[in-house]
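Next up: a single chain in C-alpha cells, the form predicted alone.
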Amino acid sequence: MTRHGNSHWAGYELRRARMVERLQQMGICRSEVLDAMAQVPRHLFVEEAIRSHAYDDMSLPLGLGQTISQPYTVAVMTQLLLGEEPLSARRCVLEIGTGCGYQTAVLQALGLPEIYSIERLRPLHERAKVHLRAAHLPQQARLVCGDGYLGLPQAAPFDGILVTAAPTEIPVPLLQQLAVGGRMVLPLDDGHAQFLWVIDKTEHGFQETCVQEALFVPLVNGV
C-alpha cells in the first residue's frame, strides 16, 4: 500500500479510536460493548462520498429512505440489549433491520455464537453482504430477507431481538420468539414521539421499560 495509502486508512483509525472516548463519556460502560464498536471499520459501511462522516457521531443516509445510526445509538441498543447478563446469556440474537449491516458487524465484533439479520429491502440485504465480507470480522451472521414484522420463527427461541426500526406497536411475532430469560429493545413510534423501550420475558409474562426518547426509520409491516 502506497504511503498515501496508509496514512488514510491511520486516519480511519484514529478516529474511530476517538469515536469510542467519546461513547464512553456518553455513558456506554461495558468493556465488550466498546471493543465491538472499536472493532468495526464502520466506514466500510457508508457510500464512499461520506467517509469523513463516518466516525462522527451522526446517522448517515443509505439510499432507499432509510440510514445508518449515528454511532451512540448502536452503542446504547447493544449494551441495553447485553444488560448486566454475561455474553453466554444472549447465545442467539436476531436483528430486526439489517440496513447497511453496521449493527450486524457489532454484534458479531461481540462473538455471538448465532446472530440472524432481516432485511426487507432487497439492495440493502445485498449491500449488508458486500460491507460484512469487507470488515473481515471472525464471527458469522446469518442474512435474511423478509419481513422483520413476522421475526424468524424457524430459527426461534431467542436470547435477544434488537430491531432497528420503529413500529406503532410491539410485533406479537416477535415477543412469541423471545426465550423466557430473553430481552427484546426497540423503540416504538406513539405518533407524536418515538422511544426506547427494553422487553424481558420473565416465567410469569413481560416487563417493560421506557429507557430514552428515540429517532429511527418506521418498521413497515409486509415485504
The other form holds:
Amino acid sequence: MTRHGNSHWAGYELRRARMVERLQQMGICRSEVLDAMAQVPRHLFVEEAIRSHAYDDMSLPLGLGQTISQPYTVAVMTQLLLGEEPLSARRCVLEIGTGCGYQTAVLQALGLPEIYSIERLRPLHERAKVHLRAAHLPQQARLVCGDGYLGLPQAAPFDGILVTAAPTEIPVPLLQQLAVGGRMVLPLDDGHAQFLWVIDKTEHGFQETCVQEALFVPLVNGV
Ligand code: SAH
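Given the form predicted alone, corresponding form predicted together with S-adenosyl-L-homocysteine:
Below is the whole assembly, all chains and molecules, this chain first.
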C-alpha cells in the first residue's frame, strides 16, 4: 500500500472508532453490537464520492433511489434483533433488503452462523456481493436476488428476521417463517408515519411491541 493509501486507511479507522463511541453515547449498550460495528469497514459499502461521510451519523444514497441507513439505525435494529438473548439464540437470521450489504456485514461481524439476505434489485445484489468480499469478514452470508416479501421458505425457520425496508402491513410469509422463540424487527408504514416494531413468536402466538419512529424506503410488494 502506498503512503497515501495508508494514511487514508488510518483516517477511516479513527472515524470508525469515533462512530462507535458516539453510538455508545447514544445508548447502544450491547457490546457485541459495538464490537461488530467497530469491525466493519463501512466506507467500502458506499460510493467513492461520498466515502468521507461513511462514518457520519446520516443515511447515504446507495444508487437506484435506495439508501443505506445511518449507523445509529443499524445499531438499534441489530440490538433489537438480539434482544435480551445470548447471541446463540439467533443462529439463523434473514435480512430483507440487502442494499449495499452493510447491515449484512454487521450480522457477519457478530459471528452469527447462518445469515441470508434478499435484495430485489439485481445491480444492488451484485454490488453488495463485491462489497462483502472486499470487507473480509470471518462469517459468510448467502445473498439472494428476489422478492423478500415472500421470505425464503427453503431456509426457514429463522431465529431472527430483520426487515430494512418499510411495508404497510406485516408480510404474512415472514411471520410464518419465524421460529418459535424467534424475533422479527421491522418498520411499518401506516400511511402517515413509520414506526419500528418488534414481533416475538411464542408458543402462544405473536407479541408485538412498537419501539420508535423510523424512516425507511418502502418494501416493494412483488418484484
Ligand atoms: N440494509 C440495507 C439498507 C437497504 S435500503 C443496507 O445496509 O444498505 C432497503 C433495500 O430494500 C433497498 O435496496 C430495496 O431495493 C430493497 N427492497 C425493497 N423491497 C424489497 C423486496 N420486496 N424484496 C427485497 N428487497 C427489497
